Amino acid sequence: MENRQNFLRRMMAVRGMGQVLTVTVGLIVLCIVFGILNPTFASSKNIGNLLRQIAPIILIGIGQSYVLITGNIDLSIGSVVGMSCMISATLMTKGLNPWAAVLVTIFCCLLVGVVNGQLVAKCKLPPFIATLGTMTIARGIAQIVNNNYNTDSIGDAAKGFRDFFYYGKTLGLYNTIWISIILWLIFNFLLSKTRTGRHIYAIGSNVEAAKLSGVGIVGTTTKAYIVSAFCASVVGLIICATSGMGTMDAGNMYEMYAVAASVIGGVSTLGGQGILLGTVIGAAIWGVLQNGLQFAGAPVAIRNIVIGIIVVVSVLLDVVVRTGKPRKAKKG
């Protein structure tokens, strides 16, 4: 009993851990009531579905709470999963072996991660303004990649590489779901056991004092956009895998998934708190209610508009916890 209550202590001292268990009750209540709703959405078949449609949410998700936690924001993640997918698409299409396609589409969006990073911390523009040109910029190349067209479709050559991002399974579970446990699983170690996660955390919490404590600014936020660019690619060539053509428009909207993704799973927009199991509790509740509202015939607009105010709630929960209630000014 002594020994579960300390197991108890030590995941609650967790920086984010109490936020992480309120949406996790906030989603099983999410499932009892669409369950109850419509018996088809605890179908063994939807389930597999949503779970195939959470998995590149928590990948953005993951990449989003990298930079969130420096106190910083990635506004390309979306035009860098559709540069992600036009790339890859293209250079299929156009008789690269897709393998060397996903080498090459990785290599060309981390590059979007350290230029990110390099203008962010080494040349302190504000992320909003930085990440918002990057944004389009990334979106300009998905556009010109193939002449501003849509790709065709990428062929039967593609079959590994589809079969590999999307509709292959193992032990049961497709493919696409076992790649956001295993890169959850590398990231996760990374922030939580690694000095580079001490440092990400460090400059969210204060960056000055970071800095006097010997931590390279410029290194830690460049690496931290380079996650959240990686992270892009992977759902871009699975986007790629999905409709097995490059499509101009993917990616659209996912720099808001990701952010609802970080910030309902408790993440802080202030930066320095949040944890990545958090992040998969945020996908999966987005998934939930997208998937739940959708059984329950609700239109796109109306599961729009009930995402938007779960997230603007969440941030402003976020703010008022972190620095409490505005203080009334005193008279004379």
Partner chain sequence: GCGSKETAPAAETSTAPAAEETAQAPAEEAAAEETAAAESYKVYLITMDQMDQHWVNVDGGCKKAAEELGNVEYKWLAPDVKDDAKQIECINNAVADNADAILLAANGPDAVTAALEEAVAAGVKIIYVDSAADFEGEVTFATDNQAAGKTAGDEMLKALTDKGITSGKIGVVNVNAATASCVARETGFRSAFEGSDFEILETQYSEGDAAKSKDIAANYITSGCVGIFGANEGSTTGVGNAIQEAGDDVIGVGFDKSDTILSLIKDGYLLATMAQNPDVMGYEGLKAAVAVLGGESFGGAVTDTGVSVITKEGL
The other form holds:
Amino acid sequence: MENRQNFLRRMMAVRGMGQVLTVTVGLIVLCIVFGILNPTFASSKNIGNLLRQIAPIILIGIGQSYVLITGNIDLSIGSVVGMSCMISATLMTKGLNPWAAVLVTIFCCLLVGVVNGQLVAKCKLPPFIATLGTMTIARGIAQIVNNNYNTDSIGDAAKGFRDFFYYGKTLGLYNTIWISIILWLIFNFLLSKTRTGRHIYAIGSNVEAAKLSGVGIVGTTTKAYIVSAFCASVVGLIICATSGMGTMDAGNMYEMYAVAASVIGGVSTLGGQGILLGTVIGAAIWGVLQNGLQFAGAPVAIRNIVIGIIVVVSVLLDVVVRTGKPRKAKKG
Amino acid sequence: MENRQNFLRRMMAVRGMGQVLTVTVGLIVLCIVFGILNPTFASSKNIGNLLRQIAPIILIGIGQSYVLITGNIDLSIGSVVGMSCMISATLMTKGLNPWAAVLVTIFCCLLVGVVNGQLVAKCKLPPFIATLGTMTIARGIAQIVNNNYNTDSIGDAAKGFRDFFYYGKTLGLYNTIWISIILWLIFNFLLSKTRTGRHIYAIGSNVEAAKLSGVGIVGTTTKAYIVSAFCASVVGLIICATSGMGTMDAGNMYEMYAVAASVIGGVSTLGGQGILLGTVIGAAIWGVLQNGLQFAGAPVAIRNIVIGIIVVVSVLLDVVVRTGKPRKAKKG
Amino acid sequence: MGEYIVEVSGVSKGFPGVLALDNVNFNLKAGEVLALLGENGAGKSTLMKILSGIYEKDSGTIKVFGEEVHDMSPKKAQELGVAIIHQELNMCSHLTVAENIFLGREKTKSGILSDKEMEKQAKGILDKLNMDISPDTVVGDLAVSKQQMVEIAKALSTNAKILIMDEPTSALTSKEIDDLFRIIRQLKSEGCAIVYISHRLEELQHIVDRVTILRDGQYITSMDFGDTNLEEIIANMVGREIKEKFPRISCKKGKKIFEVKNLNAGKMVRDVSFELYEGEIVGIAGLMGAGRTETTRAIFGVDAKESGEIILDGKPITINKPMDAIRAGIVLAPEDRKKDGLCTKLSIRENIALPNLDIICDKLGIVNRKKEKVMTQKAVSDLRIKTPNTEINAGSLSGGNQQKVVVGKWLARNSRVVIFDEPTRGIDVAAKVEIYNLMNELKRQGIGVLFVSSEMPEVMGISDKIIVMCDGKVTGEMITEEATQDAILKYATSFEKKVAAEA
Amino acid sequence: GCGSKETAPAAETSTAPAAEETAQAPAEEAAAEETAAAESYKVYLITMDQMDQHWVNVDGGCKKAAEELGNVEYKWLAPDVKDDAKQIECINNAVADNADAILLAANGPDAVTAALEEAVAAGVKIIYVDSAADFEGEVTFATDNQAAGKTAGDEMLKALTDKGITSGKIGVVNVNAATASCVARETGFRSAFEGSDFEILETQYSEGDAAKSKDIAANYITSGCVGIFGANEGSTTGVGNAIQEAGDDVIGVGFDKSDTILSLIKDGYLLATMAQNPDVMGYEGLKAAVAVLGGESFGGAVTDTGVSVITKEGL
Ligand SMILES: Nc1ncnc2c1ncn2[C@@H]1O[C@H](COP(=O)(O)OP(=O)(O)OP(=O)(O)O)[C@@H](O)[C@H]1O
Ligand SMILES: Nc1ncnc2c1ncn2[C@@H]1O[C@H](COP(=O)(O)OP(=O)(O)OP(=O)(O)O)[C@@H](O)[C@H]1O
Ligand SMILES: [Mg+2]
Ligand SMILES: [Mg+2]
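Alternate state requested, the form predicted in complex with its partner chain (shown: the form predicted alone):
Full complex below, order starting with the chain above.
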């Protein structure tokens, strides 16, 4: 009994748990509203489907959250998704073994992460600009990989690959969902339980203080960008597996979705704050909105307006909740 | 003689003039390279054309620079361009007098600026998120204005409008160019010579100190966002005049071009730093790159890579120049 | 006490435009407390940063424990047993106390952070410092003085043999200072060597064995503290005699200028009332966190007021935002110059002009550069701000000169009341005297001066009337001639009675 | 897109093999070759963007013709993304570069007209390929998108009727509401169902992104659609993938031809796709341009380059 109370208290003490609870309530409300608007929304078929649609958003959200917590931003995510999709598909159409292609692809994408980290932490470029640059460059690479064409079908040899990343199921759940669950567990562990994770928070909170405490700024920042690039590369592979071909503009705007998911889930764009549990909820809200609004038959224009308002309001809520307390404390 | 020296010395003393000179040299080099690659590049016909292409980038650059100097960012620029294009075209196809339509359009766009300013300065939302939200909402409005369709042709009644904003010439220069020159002169004057301009720099440098010096934070920030929305609305009108119809996705990504132009020209994304002269040079570099690479027959992929590299390198140069000395000193 | 464990000889270090250290020597023995003294910009922090590996020296040699160290880095310094408490607060405000204390040295078990273990150890150190805070408190929620104590705890937790403290007390309360001194004595008895930097010279007598003095980046002298006195130390620091540490002028008390009646704003400003007269300086004393800053901010319109009246020259005025106060003639030179006082990226000219644009601009809001230049030049020469020209960034000035700019921007206009919040914090003796002279000048001109300070000698030395605050309330008021340190302290700590009463 | 002023002959008439045999030189080729010796022409191809395979094939047709003719300085210009303003810039650039003729695939019917007026005033000849604008060009080689869309609708209706389904919901995945050619296809598609009991749902837009299209199509299937239409290559791929995965008996019909789409058809997940003939557009377009520059007149004729309905049987 006491143990449980203790657990609850400790849960609530975790950084950012408050915001996570707020948005979880929001998510539940959304689901109820959509379920009422259109009963199919709540069908088991749609839920499996919905989860699979949310999975990539969770992945890019994890990556962006890592970077945001260091106090930076990664605008190159979408382009890395495109790069990953094109490189893997091109290699497979050229006859490389799909799993070898996967490894090469991930390696190439991680390089973008390394470059981002170095530009931001070592060369001290503003992260917005540095990753705006690599975003353009990575998109260029995605386009140049197959000489400015989308690739042909990756063929039957890649069936295992396609099943692994998208079409297969394990224990009744789509593999895509498993991938995002497993990666989430790993990255959540790394962020909350390891030294590198601690350093990521420290850098985002006060980079000078972290430096003076002997935290390697360049190394840690680069690690965060590598995580982001890795997650994006996995999403690229999922997209490649989904459509069975490489598309040059895959992942367009994903960096913004990732920011939205992170921020809705309570990750601060100013660094030092947020937990990956929030990112999952944020991604779920994003995915449910897209899916639910389609079922509700809302035209694109309305959808944009609704999504924009939800982004603003959710952060507004957070700001009100968060500054309400410290301000009070300040004044007494 | 002495006067001239004095003038030069004073020029150089202006904050950020160094970066402006660096990039001006870069611009000249670019022009020479493209001129050699393709002699038509330097033809008077192409130069008139090129200037007309640069003009809108200058305009959105001015707007983004205002906001960046306050230490914020405006991601809604592109959507406001789209809104402006759609609202003006829709009103004209509905038979409204073109000039009345222009006024209504500008008014609507300014509202977005007001909302941005209030969200950022009054509600204290992170500007990235606030304007990401209004970006989505404004795009939704652009789409909903004509019921999710592009408009028809704005018709012959709008000929005067189209000539004024795009097709006409005055004193041998396209009107579009005149518009950007005149607006640049006005906004440069406001920023460098007036009280509001000073306040914009002060907020970007240290918002607390500015507040304690009696600067109205909400008002000044809102003014900067209004300038940004105004410039975007003018660009939307230019696009409407150019194509003679409203397109819902007009201005897509323009906020990024605006950031690129500003930053290449030495405006800091951290606020407090930069001059509009730099923005013009930054916009020119951006325009020359697009135009020159197209003439050089470079495929889109190469174009993206080159542009990405130039954005990164130009800011890298700036960082090296600015911090180069202390760093040397640090290491001895 | 014995051998030198740190021997620095001939160290030089330049920054663009300044030679911060010029061929400096510095020695430290085991088991001693050495005070490193000098004016602002003398190079004290720079020297210590070189010793702890944050800056690289340009030339010279450093020996630690008899061995020459060539490639000093923060990591290396830590291995050698050198720990430093920086002049500026360097906390990750989102992390907890324990997380901050062990930042960069986290304890792990097979790669997993042992948070429990670290919290336990942090608790031990905090107990040693008599600090009653839980190690899992988020640092950002702590008061500044507590954060400074955490900073000290962090340095102690490294079990360093050489401990450098760069102005550790500038943000501490007197009780905390006592605890700190106790710890310092204990460390000393354990053989630890301590370098102590402070501008509060009266502290030295409690702990210091030896002093080393720098001036303008040059080594001046080292002396045993017992063989010298404050006058000699100051003369060495400043390079000249300072006749009066607290110059005082006497003026006739004139008519009432300013009155605050029953001001309430949040919990830290409760029912505050006081009056200002022509020809007098009113000092507000109290401990850190007494609500003095909050009071000034509420008056100035930065924070919202709940109730209360503000009367200027007999007329009640409404102040809802700083501009209202400025227009009415009430100005505030805030406490934290980096955070609240200066736009560090802007030039001195722009900083001084900023609150005065209403005077400088014409009707259309266009800045008149001539007027601006005249105003800036006047402020720079009146306050003797040391700068090559007025176009350089305010951020690149030394602390004292930055403070002068903060003050200077308010003197350029004709105000009726000037509020100074801790105007002398962290600035050297000579600069302090200049600030005092400035306040005296205002007093002579018949302007009301309100002066918040945590340093009792200063309050007693400069003000004509002293108001003491505690826990958001005015707990005492007295004429300076009748004031004693004990009396002020008694009022300043009278909240304990309240706590007792509540309990 | 659907700028054709005259309704072209029904699309079904052209068959795949015939359309691919494009090298057969029309009669006017001889005339064009004669002028070759006399002077060299600068001809620009301006497409909507540079991404789609489709444009690459148009470019391929042009290149082939240019090679055959020999007296053409041919260049392909394209904006980095589909955008009216950017396409206008391309036109202006070509004019500034002293183009003699422009082969244009207009983004929309209205947007470029004023720019084209300027171009014609500067002496440039305009030939449309793929989609025309509301401005008199010398000649147009394009697919009649609306007719082709109707063909797609008819194919679906037929398949549904064959299965005995006479009512139900049908989903539409389109690029966005701003791409005229695709909107015309959708209009044609919808017109095929007029008078039937099928309910065609609110169009969903995917920006041509195959992954997004698949999500949308999957949602359609979940909500019980019996048929789904994809308006371009990316949308069609997504529709096919969704049907493949759901394993449902949903009829998918789409546009454009890619390896992936063909294999989806072969495996029976997609019923049919409307394949255009972009290489014909390019080839004929460039030849016509040179002919026009040589003084010939086409009088604004519109040639439907046709679509081939590709089905499992046709493969
Ligand atoms: N990072 C830096 N870049 C440029 N100049 C610097 C830097 N750090 C210190 N300086 C300059 O070096 C000189 C010595 O500064 P230092 O901080 O060591 O003085 P200090 O004795 O600690 O003064 P204070 O008592 O105000 O802390 C000053 O002129 C200062 O402006
Ligand atoms: N930004 C802040 N966040 C949280 N607490 C704050 C903040 N600023 C001040 N406080 C706390 O509010 C209380 C009142 O502080 P205030 O600055 O008014 O006291 P003071 O008497 O002026 O003391 P000081 O000498 O420190 O200025 C203190 O406990 C202080 O630490
Ligand atoms: Mg110092
Ligand atoms: Mg205070």
